[in-house]
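Presented below, as structure tokens, is a lone chain in the form predicted on its own.
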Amino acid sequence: MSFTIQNVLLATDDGYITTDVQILGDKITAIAPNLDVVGTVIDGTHKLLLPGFVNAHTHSSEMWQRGLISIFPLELWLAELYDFAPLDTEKVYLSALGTAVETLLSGGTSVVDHLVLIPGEELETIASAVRAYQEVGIRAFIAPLIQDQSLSAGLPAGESTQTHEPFFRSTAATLELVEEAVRQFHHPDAGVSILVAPTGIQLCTDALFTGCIELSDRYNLCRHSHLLETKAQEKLAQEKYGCSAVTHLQRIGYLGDRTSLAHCVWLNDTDIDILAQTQSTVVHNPLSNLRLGSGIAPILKYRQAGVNVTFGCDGASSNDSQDLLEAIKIGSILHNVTDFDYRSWISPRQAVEMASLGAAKGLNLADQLGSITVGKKADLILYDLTNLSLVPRTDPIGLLVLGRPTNVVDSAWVNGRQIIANRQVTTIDVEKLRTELFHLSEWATNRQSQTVEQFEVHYRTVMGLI
């Protein structure tokens, strides 16, 4: 498909222009005024015209669960969550679609679903999200979530004597089957890749590290994961390694700059000066953090540090939600209270430099996507600047980052392809979806999980509650 965006509103170092952007195919040919018109004309008049984000780490299944798992800290919350997964291969794939249209209708074309996989079902459960994102037309970046060892083990121990019963599956058989997933589904040029993604330190051997960055390297995917998300994970590192878990991760090879690491809350100086020699990218998820009281990573540290940093969602039952706006404004101005100096503070042009080229940084991608330039990809979002929550005419980065947006998206296009037009997404059928949603869930309170019950004592003696 090839199309011109006429008279459309583009940023640029330090304001805007109103100019003509032409796509040829799935790329960007030509910005300039006037162009002369290739293919269906776009008309961009009152319109603001950004370089698609990225929802940089999510759960797509835990959309099931959102609203419902109880006000707990992560472990405990996991503990809960893994209780009532209520999964099944349709649900899977509902989920996935209903992830990519809350992440488009929040201004983001690409996701990386650190998928949650049934057990015995692993392949199917990575087909049906395959399937989703495909039929939606979203850039997908399938992270296969994987482990080798028990729930229970993600808890320090203390000055306690613990055991774990035996993770189901071999860390071998995790690896077959991570290969397997990229020989059947890592296909980059038609929208989805698979990428390497151990769980975190708390569940993970070193062999499962070792094993993935070897397939890492033989496939050259990228490698993502959770890293020190609570203040458990990081008492839980200096038992197993004696060290911080950068440290150890640095000494196994797992860092570098086709890595990206969730949360990364509990870190200190001589860490952050780890993320950054190895160029390793942080994908922020302050409404996760918030709502499981993970804490408020040091965001403004790594950026002074020159870490790459870009935003996630974290899963739909953390965050409760999958809007990319909400955690870009949240992402942003949460830091105005960490650091007295405000010539540090994060700037809404910023934001949106870190939730478009960030996030194509730490997927290894910058030179294809996450601005507006020609030559790269057309992964493009057009919002309508005369929207009711976009009035009155002020700054359009400003509004759309620090106000609360709603249906502001008015066309979206995907490795060239349009996706959404006139507020609609055109690939699938988002009232059949809400209808399914809704008639396959019902309404829930007041549950009980047998794992908290065994989790919760040991977890309050530990971290120093009782």
The other form holds:
2 protein chains.
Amino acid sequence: MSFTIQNVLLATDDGYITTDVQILGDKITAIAPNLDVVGTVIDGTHKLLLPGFVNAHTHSSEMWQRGLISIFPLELWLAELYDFAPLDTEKVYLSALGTAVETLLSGGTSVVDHLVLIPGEELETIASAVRAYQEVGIRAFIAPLIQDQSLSAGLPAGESTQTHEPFFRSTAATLELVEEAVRQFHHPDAGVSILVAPTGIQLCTDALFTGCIELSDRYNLCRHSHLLETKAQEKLAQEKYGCSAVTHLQRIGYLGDRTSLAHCVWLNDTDIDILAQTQSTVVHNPLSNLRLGSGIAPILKYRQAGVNVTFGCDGASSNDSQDLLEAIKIGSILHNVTDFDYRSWISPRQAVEMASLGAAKGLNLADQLGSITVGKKADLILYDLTNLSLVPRTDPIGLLVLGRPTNVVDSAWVNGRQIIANRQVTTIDVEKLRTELFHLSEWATNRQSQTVEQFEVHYRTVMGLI
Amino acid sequence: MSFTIQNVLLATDDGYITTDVQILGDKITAIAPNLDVVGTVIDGTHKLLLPGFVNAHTHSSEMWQRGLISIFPLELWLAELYDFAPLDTEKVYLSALGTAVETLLSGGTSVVDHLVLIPGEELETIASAVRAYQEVGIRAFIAPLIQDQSLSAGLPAGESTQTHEPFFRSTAATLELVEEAVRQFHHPDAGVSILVAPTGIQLCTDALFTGCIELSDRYNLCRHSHLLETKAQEKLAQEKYGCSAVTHLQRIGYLGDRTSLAHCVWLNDTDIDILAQTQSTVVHNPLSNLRLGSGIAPILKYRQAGVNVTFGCDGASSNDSQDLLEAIKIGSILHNVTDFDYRSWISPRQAVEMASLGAAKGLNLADQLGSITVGKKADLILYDLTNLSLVPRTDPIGLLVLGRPTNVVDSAWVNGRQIIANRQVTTIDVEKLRTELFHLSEWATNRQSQTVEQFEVHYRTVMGLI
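Return one more block: the form predicted in complex with a further copy of the same chain, after the form predicted on its own shown previously.
In what comes next, the whole complex appears, and the chain from above leads the way.
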């Protein structure tokens, strides 16, 4: 498919131009005023074209519990989440559709799904998500969430001498599962990539990390993990390694320019230098970090140290939405309270670059994605600047990032294929999806989580809350 | 007008019931299942009824610069705002309409407009806002923003010995203006109240505060001001009074149960006790406090001390939206990072109470507004729980507060009058408003503010940034 977007606003270094953009097949082929029309004509009048953003960290199936989990810190929140996650692959398929739709309607053209696997149906889980993303047409980076230690091992021990049940699946079997997922589903040219994705130091052995490094190198896969989301994880790392988690991950060779790390709230200055040296990417999930009380990630320090930073929504049970523009807004203004010098604050234009090119770098695709550049792939979002939430007219990017844009995505293309037109997703029946999500769920309140009851006294003791 | 909402979800102390709600005239007259139908029947199936929220602090005309002002702290931001505020009363009217519409579509039935007055056209400015709010039908609390010192006096002096130009209007003339506004526009029964609203200690003399107290007592008016929004204001208060601003305001008698105070970021523990003792209300504007880098208001401490807290959007140039649900979400989850003990965190249900009953208390109207109670006024919002942004179904209030609800307000009533039906504002032509806001504005970037240039060196010096 080829098309020409005419008279569209494009951001320049310090302003905007009105120009034409030509797309042949999957690539941007020309950017100039008054281009000859090739293919379909798209009217760009009063519209802004931006590179598609990336929802660079989420867990799609959490959509089934959004709005529901108690106001808890991560460790107890996770216990409640897992107590009430009776998923099946059909639900995985539907929540992946929902995640894709909300991401697209808020400016995203790619999603990194740190996908929770149904025990015993791991490959079927991945297949369900792949099917959903391919049906919608969003670019998908599926990071099957793996661990080889059981949930209670994720809490620091403190003075206690708890033992933990072994995880139900061996490290070797888990690595074999990831390799099989790569064989079956890793098709970057078709818009689906598999990442190695050990959940984090809190629930993974070095053997699992090392096995993932080996798979990553053999198949040229990106690496994706949680990192130091909470103070409890910082404590745990010291107990486990006698050094910071970042130092340990560097020693075992996990960090690098294909490695993206969600959260990164509890890093010290040495850790930050290591991320910069290794060219690792931080995925900032501001809403989740607030909701779970994890803390404010030192994003301004990361930027000053030259660490690449991008944004994610995190799963919809800890946010509780999949609205990328919301994550970008909060993820940029939140840090103004961490440094009195406003000259280090993140501008709306910088936030847009973090959400697009920053994400592309973290996925080792900066040569192909993340900016509107001749030769790059056509992953594009066209925003309708006449929308009520974007008037009066001022600075289009300021309005998008600092405002609360609603129903503003006029069109979206992924790999040159149009998947939103006239503000409607064209590839799936969103109305049918809405009805299914409604009918497969019920109103719920006041759940009692048994695992929370098991964990809470220990958690409060070890975190100094008693 | 009378109506009966049938089979609607209402929140109880710890869950929900499905019931009927009957409204006669402007009041809620019965709440019970299977009520006899009186007046129009409203189908409440799969809908949640909540008391209308209050946008308890905003400046409506800032809508003309939303998305546009540089990423600055308050003092420089304000300089830029005022350099580019060539308002006329028609624009004031339109931005008041816009503020009312965005507030309504995000669950608000009342707005407290700390209204910037056009010099020389002060009463005409107020008349324009009154006209807009009455046309929309939202309950309006208009707080004409007054000061009697010029802008540069709002910066702490530090080591400098600057003098400031006198403000263009005398204190007496300003108070006379407010009194005339009360005579002309203060009609609470018609849905419009005037508040006395000295902007804050940074730009007001004691004579102005004292005159406002006197007017407030004579006409039974609420009082509304900014308070200690920034660290610079904390410094200034020490320079001006030799004590904290709160101590000073208590001494002159400004605080009390009809006084609501926007921001309250830089209060110490003694200040907090004073707010509790005087039963003053804090209006928390989380998005503005982040955008301007003002800081994180100690809201959990306020709640623990028994201080009443509610939410505002603040003006649309410092947020940059008028979405109350966004302010409520961020205003509740933001504080989870300020206290490790999750037992003090704000739950979604507590946030809803703060946004409704908390606001009513601050406006001295808790006997009439703020809850769905027989005998109270029918300021009500009916949310459509089948909306895509609220599925899968879980906890309705959790979804509303923690999610990112979009297009979810099915109906709104103010004083028993329906002003939103089937998700459309019924009282004004929103499409016409959108077109006017679009055509009366233009794309803009890269403005140079002369006042910022004047202030910046001094600001950086006195704040220790050089």
